[in-house]
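Only one chain is included here, represented as structure tokens and corresponding to the form predicted on its own.
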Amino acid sequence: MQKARNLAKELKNYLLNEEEGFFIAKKPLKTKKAETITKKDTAQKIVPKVKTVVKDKAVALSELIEQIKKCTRCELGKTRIKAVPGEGNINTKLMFIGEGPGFDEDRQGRPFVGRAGQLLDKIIVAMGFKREEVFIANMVKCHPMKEPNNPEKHGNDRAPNQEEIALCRRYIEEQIALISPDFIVALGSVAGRSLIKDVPTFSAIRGKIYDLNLTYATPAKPIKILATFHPAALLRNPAWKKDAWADLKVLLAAMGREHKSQTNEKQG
């Protein structure tokens, strides 16, 4: 019996001095190694990824603009003076989309720079933003004209037709997906009914917020869209300004910015 006890004691001492010490020593080393790898992976995968996404976004939009400038897929591209890709903050939370460039935009290559654009600038300020904080674009990128052979004629603007919108649609959808704003304001019936699907009339969708569903592109996150009057329509019918502002207040409430608006309903 005493011999068995002595053997048990020796075994216990061996485990304490050898085996147990081995496992205790190895465990922290293993954990430390795992932590080092995790930090290394984080440095390699996460930090550069943020920079790459921002860089790729700007590069992708720049490349898209060059495609738009060279595009002649429809007749509009053959009669324009300058293509109007769009402009603004590519990291914005708010995007405005109209129907197409007009006389002034065709010459400057910039969206909403005529009288309607001046009114849109006032609307943007009334909403608590600056023009340079948002992104502004159109469904089609070239000037739709009633008389394409007479580009110097004033009052020659028209709305783009369905074929022109279809041929240009990929451009605006790619812009939306790349910019990935939280909200879009569709200005007028053409933009509203083109971007909000399966709707009977413009009046039926105006002033309501919808989930945006694109045909050719997939944004990185869900986007909400609201349609209201085009600024050009407000210039022709000033009485509609009150209704347009009511529409935009719905959007501001959804954005949590209703307190930012510091104007009356007759702004513009």
Second form
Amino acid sequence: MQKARNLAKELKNYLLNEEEGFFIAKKPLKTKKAETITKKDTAQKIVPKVKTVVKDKAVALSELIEQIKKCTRCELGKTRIKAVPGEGNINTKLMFIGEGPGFDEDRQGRPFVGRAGQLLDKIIVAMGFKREEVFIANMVKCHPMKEPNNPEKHGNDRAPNQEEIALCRRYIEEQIALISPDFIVALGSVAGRSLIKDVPTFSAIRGKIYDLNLTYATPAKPIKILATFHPAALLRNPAWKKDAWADLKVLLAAMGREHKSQTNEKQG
Ligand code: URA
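Form predicted in complex with ligand URA structure, per the form predicted on its own context:
Then the entire complex follows, led off by the chain already shown.
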């Protein structure tokens, strides 16, 4: 009896670790040899299944990252310094999707690490999360430049074009389907109009919750998506910050997190 209780306790702790998104278990669960498992040890039988599912997701995402790093489907793959696949908690409920890497991201291989990224970090905290709790990615994985022959030039960023978005689309869709968050924030017009609806004006879709429909991948469960201003747009037009915050409060309400949003009302 005591043995069964210990097993149940061990399983509960293991599952709690998985729930928190730390998919690499620090302390592997002790396993018995198959032939010693008795009928009473039903909990023990669940463990390998949970482990396999979690591990497959991590493996599939790392394989995708390797493909992205080698990709030259479009011209951006030929001029980039580093591909920027995305980063964060692969078991998150909340994902942020921007348009494409800029100068700093191209050099570091990480999303949103420049000035717009610093503002995104503040937005994430204002929403009641830590950056490492969410997943951050972009519609295209390599730096779109106005002058690709002049990569050291500052102010050389541009939005990805339709062809680049189309050729890169499978990557973000597969990431979404594997991570399977409950909610996505599309940052700016490129992500919003690519993932929600290609409308002539971004304001037609901003601040509303939609059901996400993907073309190439099928997430395990329905995902809600809301678009708001891109942090770079907020740096150019600080007056839009209050509208962005109003949009994000719609999302927080849908997530059942109104309380946290109120406490962060004054965040810059
Ligand atoms: N802008 C984006 O859309 N993505 C980044 O990663 C950085 C800036």
